[in-house]
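Given as structure tokens, the chain that follows is alone and in the form predicted alone.
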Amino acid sequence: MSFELIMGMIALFGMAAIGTPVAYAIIVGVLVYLGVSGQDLAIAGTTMVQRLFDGFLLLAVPLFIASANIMNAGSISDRLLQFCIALVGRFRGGMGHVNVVASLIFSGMSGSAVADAAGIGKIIIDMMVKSGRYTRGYAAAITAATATIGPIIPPSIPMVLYALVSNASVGDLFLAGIVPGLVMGVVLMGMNSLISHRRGFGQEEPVPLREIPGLTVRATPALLMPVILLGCIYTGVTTPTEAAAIAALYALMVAAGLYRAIKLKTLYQIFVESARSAASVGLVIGASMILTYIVIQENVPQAISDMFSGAEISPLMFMILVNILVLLLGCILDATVIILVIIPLFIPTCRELGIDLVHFGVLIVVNSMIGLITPPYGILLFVINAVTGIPLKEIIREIWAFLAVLIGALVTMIMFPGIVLWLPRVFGYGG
């Protein structure tokens, strides 16, 4: 490592510690590097620019962003959360799988866990709470572990950040993430069954048979939005990018055609949250791949790869350790960063071993997202104390239980990759 890449270290750490937006952090970082190293510093900004300009998979990030808040307006959540209380809501814990059930139904709109977690996931902990039936802390402890599944089936906007940085197919990775995020749900639905039967939770009143069949014709075209996604990229009718601008235009037709749960004043506030959210998730994509600049020019990846290649680790061995170190740097660092500035390291070393990019890609994706709910930083829980006042340490203690499932669930992925690559396989998919 040379004295300007440790000087640009020293700085981006430094200005992180103190509280400084990630973003801006990084790209303090950069310019101290450029700095010491007597580069131009217009470097920084004419790599972004043209990174940005060049990275047309990237529009589907604030695409999928606009369809996400366009589905979680009005009477939509309403609708698809009496289809689910109809579904599950019948059972011991009812209201836990209910929070589980929605979490997988909304994952397949908003691909994002942050968006998951303060849409739906507030109506729901505030259910859970009026019911008496549930703690405050319970509730927002699995809200927030369910909405760990948000970008797992797609659309995820992580996954088209992966995409980007291993030029893995984004079809192939949507494909791949749906059984997984399957048994995400699976198990966090078996441990709120397990923790209701311990404390006596009682379930929801049933919803006579005879109701379901309308609740579900009334849910469909919502549930139907995943289903023209992935239709739309695998049947190579469009582009990713082309795909997520289908899907947005799909929501505002449902939203504000089918459903009116939206006026026009509505509308334009949505699209002003939506800039908003893009806007910040731009800022820390655009920082991200000028650091990847430096790193590439330092010659990083290249070096990790021949550590590892001269160690001759085994590739189970390597996906182990990285999936340790993902696994700990998600208890400080967004998903985001993780993605765009530590997984370009490895990528070549994958590539050396002959691991399989979609697979790992999945991986990374969810270690990520289970980072989101680690305490004492996780990401979620903080956005779970915001939006409800619920304290954190109430939710803390409620959380351990959900996040060892999870890492188990993380675990069988890695030791069994076809719970992984079956979808895709199945679609043609070589790997």
Second form
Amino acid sequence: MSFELIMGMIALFGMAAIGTPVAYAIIVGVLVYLGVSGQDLAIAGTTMVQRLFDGFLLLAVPLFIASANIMNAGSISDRLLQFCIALVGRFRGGMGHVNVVASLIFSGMSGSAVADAAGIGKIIIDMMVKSGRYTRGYAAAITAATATIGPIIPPSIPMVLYALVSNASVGDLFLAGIVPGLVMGVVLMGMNSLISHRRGFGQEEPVPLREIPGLTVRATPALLMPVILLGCIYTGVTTPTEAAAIAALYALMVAAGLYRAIKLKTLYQIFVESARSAASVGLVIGASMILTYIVIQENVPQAISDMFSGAEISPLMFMILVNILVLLLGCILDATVIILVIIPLFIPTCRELGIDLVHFGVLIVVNSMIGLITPPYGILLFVINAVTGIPLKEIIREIWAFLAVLIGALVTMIMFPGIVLWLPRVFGYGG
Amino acid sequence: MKTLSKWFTRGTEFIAAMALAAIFITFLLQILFRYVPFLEPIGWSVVLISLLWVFVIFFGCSFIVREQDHVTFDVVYLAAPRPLRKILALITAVLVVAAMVYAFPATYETVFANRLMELKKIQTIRVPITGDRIAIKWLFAPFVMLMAVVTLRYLWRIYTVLRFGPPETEIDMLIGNVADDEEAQQ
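Got the form predicted alone; could you also share the form predicted together with the partner chain?
After this comes the whole thing, all chains and molecules, with the earlier chain placed first.
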């Protein structure tokens, strides 16, 4: 590592640590690097603009943000909830199961865990607390834990970002996320059952079986989103980015047409909010891209790769080490930054060790989502605390059990790549 | 003055929302024109979309992204006592302003005073009606604007921090509220 890179990193991490917006901290760090090494300062801006302009895949990001916002705005969540209650409310700890199933379904419509937690998550927490059967800390904790499934099941913004840095196919990554997402759902439901039996949480009034088909039909349009998305990509009808536009159009049609849940004014507001999040996420993406440009210019990924191949480390050991690192970083860093800045450092080593990049990508996304609920700095915990007012202390006390089973699921996925790679292989993935 | 800033916010929000809507619609047109018989696939859509995307990011961050909307690691800031926060907020603002002022001349020159930027045109799209091609400098212009606006915003922040004390973050305010609630309960 050169002197100028060290100076740049000190500026970057120093500023980020004291609360400078991450994107600006990166830009300042890059300017310091360019200044100390005597390069043209304009490179920072021009490279950033050029990379954003060329990174066509990234356009899926604002479109997924828009479709998530559309889906969360309508009364779609109500219908889905009724469907979930009918399905799993009858079991002990019913609302906890409803929470998991609703997240599984909702994750098929939005690519953002934060949107899931703030949208449908808040509704379920209110229902759980009102029923009087659950403590508010438990309701908040299980909601945070289930929201992490959101970006594992397609559509998924983190997977798009990973595809950009690794050149893995978005379609394969999306397919590869489905089984791990379901596995996470199953382990969370298992933990919920266990805790519910032990503490004697009640079940919901069983919905008569004959009502289930009707409720299913009413929920079907919303359930179809991932099918349409993957259908568009896999049949080659659209590119992955265009499929994101189709997803947004479909969300709009379902919300406005079928469920009559959206007014023009709401729609305008959705676009304003989506533009706002797209701009702030876009700036972080752009800043991460110039940082990556410099890190590659300095040959850091190659140095890391050489270091690992010198140490004759096994692929499994490497995976475990990287995952531990990401898990730790996830406690303090944003998932976007981890995927765009930290992960590219390890991609050459993965290639060298023959690690499958789709498998690796899904593990990293699962891992950085777990980071969203890891105290002390878990964005999802903050979001739920913000929208419900449930004290962080109570949420954190209940989160550990769920955190443990999710990490258990991650370890299983590391050990058995088949969980991740089976589905894409069925559809012809060669890795 | 208050009404002026309100209308300014509304105007900038409108522009950003419309740019995003335009991206969305252009995507749909691109797919439509490829599959509907008798329509020629359009070639300009990809470039237009990318251009708008760059614009949405830098225009958005200049005008409609509020300070608390940015991705921030604020654990240390939140843990710090108030006088220290004031210093941290000032360090951030001063360094950002310094970096922007430091890099602005070079960036401005590269984008606006460079003949290549003027001569090189953005491919495949033209201004409607006049049919002129767009110089590539306009692709980079929103970034130059961001640098100028960020400088002004953080100068203003230095003033407000000195005058009114350190800014509170969104999470900060909420945690504050919850803490107040707990005290009230006890």
